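What follows is one chain in structure tokens, specifically the form predicted on its own.
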Amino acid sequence: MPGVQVRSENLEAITVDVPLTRGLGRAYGDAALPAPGDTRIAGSALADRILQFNPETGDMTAEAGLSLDELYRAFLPKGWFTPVTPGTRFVTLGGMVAADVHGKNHHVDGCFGRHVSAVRLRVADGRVLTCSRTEHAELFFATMGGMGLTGHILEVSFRLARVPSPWIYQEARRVPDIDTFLAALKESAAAWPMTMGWIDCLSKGSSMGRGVLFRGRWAERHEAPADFPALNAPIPVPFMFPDGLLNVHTASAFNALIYHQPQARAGVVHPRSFFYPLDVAADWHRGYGPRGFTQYQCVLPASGGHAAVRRFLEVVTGAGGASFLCVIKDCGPEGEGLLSFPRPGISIALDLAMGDDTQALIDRMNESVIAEGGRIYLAKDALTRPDHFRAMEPRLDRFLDIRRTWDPEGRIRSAQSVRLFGW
């Protein structure tokens, strides 16, 4: 990958012909990459310095490098932790807010935007500016889940989360059907401060939708162990699986030994579990051969009911389309960002082998978004076509707009926003 890696002491040094800014590289689609044509990005990953923290109120200011990893070995231990957490530790600041994520507990405190008073940016003009509610307003939101389009995000100030002991105390419970774990979604939202589910997106008739629904905690101090849940090192996914080993079969028979596996009726998990599970294994995308996967999630409206959710798992269990991993989600109210992903309404998320026909499925299944009105994530889009991503955005307009006021001749770019907005 084409480019150069910002060391705290020159990251305001990059230059308006550096396009884009990547953190850690983990990102599902395209939205990280280059444009075509350009040759050079700005890493962030060596900006990762504490620029100020505040232990009474929670409040810091770091550079947009600094990751989530780093934030659980040097905080958590001392009680703190990041007010929302996607799933991997393995992001910066800086693409937590340019996704503005969100986690298990969307239901409860919303994004991660929602959190951050201040962003420090690098417009295309040059100019190095402070934004946030009350000064330059309009692109503090659009920064917010804008992918990074509105210039190098180098510093951010936000608050961290107090915890009563660092680890979670969990219920899992095995659920026959999608109206079912739809029901017991809301029932749980009501009560947990974080909940999700498994589902096996491959099961038809009146187990559609059949899975595991978890809801979570932070342990009280005399719940908890007194060992800190330290991170082991990930288990080595040491070479590439062949091609096709991810197939209906092999997902079915995968979905069908999860489902089917004893569930502790509750108690009390380590974080890592909890929050990241993918984390556990290095290199874990080897499994879905040399091809490799794409992940694709949406979020359809409340308004539309279960009935909803069963019209689009209809979409994906007809096509056949193949999953290890098919999480669902209740989600709150939509975020402040311009481009924020959540709103109210239950969230899907399903990784995709790639194959011959991974682009007709993307097109059916946002063709099904599109007929409920909801909207994808783009942080996990890579096959999208605009027209599809205009039909679900109504926010779009304002946001481009916004965009081409700060960077009239289109300097801040990536390959999302070529293929998607043309530029």
Ligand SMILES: Cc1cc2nc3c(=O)[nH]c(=O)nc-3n(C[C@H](O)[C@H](O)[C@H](O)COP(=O)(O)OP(=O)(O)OC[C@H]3O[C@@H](n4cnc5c(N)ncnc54)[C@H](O)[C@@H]3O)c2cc1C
The other form holds:
Amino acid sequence: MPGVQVRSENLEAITVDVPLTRGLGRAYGDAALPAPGDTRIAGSALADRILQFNPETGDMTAEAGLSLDELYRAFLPKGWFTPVTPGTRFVTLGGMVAADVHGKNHHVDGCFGRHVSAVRLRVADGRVLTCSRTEHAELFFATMGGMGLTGHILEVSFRLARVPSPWIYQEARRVPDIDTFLAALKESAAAWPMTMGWIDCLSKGSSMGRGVLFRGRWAERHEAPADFPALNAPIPVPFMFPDGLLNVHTASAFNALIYHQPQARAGVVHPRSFFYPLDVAADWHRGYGPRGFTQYQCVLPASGGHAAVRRFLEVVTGAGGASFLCVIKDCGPEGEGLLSFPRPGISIALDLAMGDDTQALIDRMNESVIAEGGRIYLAKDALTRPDHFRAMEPRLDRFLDIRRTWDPEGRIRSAQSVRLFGW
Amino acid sequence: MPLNVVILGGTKGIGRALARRLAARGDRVHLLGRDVEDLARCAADLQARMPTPSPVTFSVCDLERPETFAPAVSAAATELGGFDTFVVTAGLFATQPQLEADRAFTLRLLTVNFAHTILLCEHVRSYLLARSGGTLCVFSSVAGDRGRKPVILYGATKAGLTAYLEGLDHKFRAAGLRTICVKPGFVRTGMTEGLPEPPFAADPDQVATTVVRAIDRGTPVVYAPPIWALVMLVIRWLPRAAMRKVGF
Ligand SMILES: Cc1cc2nc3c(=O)[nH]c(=O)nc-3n(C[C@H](O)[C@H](O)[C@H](O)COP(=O)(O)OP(=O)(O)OC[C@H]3O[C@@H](n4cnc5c(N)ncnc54)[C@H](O)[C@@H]3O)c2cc1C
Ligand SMILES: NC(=O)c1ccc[n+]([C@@H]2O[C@H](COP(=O)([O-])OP(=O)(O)OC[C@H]3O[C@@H](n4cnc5c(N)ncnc54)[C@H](OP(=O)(O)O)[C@@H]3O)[C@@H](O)[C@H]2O)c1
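Having seen the form predicted on its own, I'd like the form predicted in complex with the ligand now, please.
Now the full complex is given, and it begins with the chain already shown.
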């Protein structure tokens, strides 16, 4: 990482006069990187204490560096889980607020921010403020999804959700094409609190959009094994690339999944295999070769219907093997975060091997997203052009106004904010 | 039977991870440290993690103020209704070049890590022997196993501490005092923040797991992670001529 990250248990002390705070660096793009010329940013990961917990209501206040991994270990055994989790548990509360993360339950429970009641924030002039829906509300909403640009989040107050057991009841079924997929997502949304799917990005034509649909819910106590899902259990990944080697040939592993697995599987599974399959394969992206990979995620508004998704997938599959796999998920209503990513429609996230034509592909995908009236997710962006982002975000001016009010000198910034907004 | 544990150094790093492990399995913890407000926040954290939340208590003990030692030991005993386990992870560190350039800090480090830590242990030893035994678990370091260029001063404090703990073990184990000398290798905490990572670097929780096991079993010397036992075995056997040449 360019620049130096300073970490300490005392987050309040290290956030004085620094341009940015980062958590565990799980954002794919440049959101958690210092702007060019900035040498020192704060790292929150050691500031991870739970300051208050109410076992009646699940209300918790904790320092911003508390990781979901730690929360999972300490609270799932007690019957509590975060109301929203992204696809990795190596994220901090601060990062979850800053990106206003969403999970498989977005269509029911919204983003993480919905469950946050207050944050303690160090703003650009050095003051530490409590922001909530009633105190500095505008700053509160700009902080949710604001990618760390409103200030340094020191503490987060939010509410954990009660779960009936620590296990997940999951159904997985294969789906032959995109129309069936979208219909199945819609139908599942009514009955299942958690849904998402994996799409094979190599299939074109009539089988474009084929893949596997996952839907799940917390298992009821009588369905679940009596023991706690082992913390060090080897987690079977739904499919895995041999030796982490990823190329057009090994992508046939995906075909194997589609054709050699039963049509549908159902049963109780380990919560980590359901929520965090990629954490198991921490190094799986090494298969993308020395230049590594990046991610891309957009949401296409529901108003565009199936046709919009089809048009976007044609751009992706047309790029011939630039991406093998994408994750598809229907989003519920837009959240309160001013720049929060999800909106009603279909979200598509894909891995992209970095190559000479990656920028061109991202430009093409962004043009498609703009044409459909959608937008991209800043937590996964490293390459979007400023004019493209502006064209997707009518909310941007309002966000920048608030940022200007609280930080007229532009002290708080990231590599991403400088790239996209110029400051 | 849950333990009644006193921890000095539980506010940060390995001590924080260890306190959490103990609290999460139901042991009763009393925290010692120098900043009351900070101790209160750590106590809340531990309380939230206990299987059945009950207040976690704390009192002041500052390794730079030996006059706090006796009151700290008796406050801990009172709060817990007697304790059976006392852990010291508190300590100071600076790199060899930093120490060579700063005599005042060198004196503080020598005093805190060696003289005052041992003085505190003497208080605890008397307390535990008077109630017919218990565990004294103190964090030394692999740096104390051999005089080495990058840790001459810090390593010397830990070598002294290791020798002291070994002596206690020889003399008092029969009387019920279980002395545990923990020798961590490189652990990613605030203490090592910014330093280049050597091989076998570990996270605090890994070390905590090893130490909890050692406390349960009464192991007199523990390397954490265990691989360091092997590494130090080799380093202890290297001839002086070689140690003059190598950088570690
Ligand atoms: C395998 C994988 C799967 C993922 N799946 C999902 C998913 O399903 N849904 C989803 O929404 N996201 C997903 N993500 C993205 C991830 O959840 C977000 O990027 C999240 O913000 C990362 O948290 P972090 O603590 O690592 O933050 P970082 O990556 O360190 O930082 C992310 C942003 O948050 C800001 N930030 C972090 N901490 C603070 C703080 N204390 N104060 C102010 N600003 C702060 C940073 O400045 C930066 O802008 C995934 C990422 C990975 C690697
Ligand atoms: N990290 C490593 O790589 C490593 C390797 C080998 C050995 N060790 C040893 O392991 C132990 C723990 O290390 P760590 O990495 O967890 O260190 P750390 O994160 O720096 O924590 C040090 C702890 O010591 C406390 N402390 C410092 N000075 C004190 C004083 N005067 N009075 C009372 N408490 C004081 C601190 O309390 P405050 O919160 O008040 O500051 C803090 O809780 C130390 O003895 C260290 O020498 C560490």
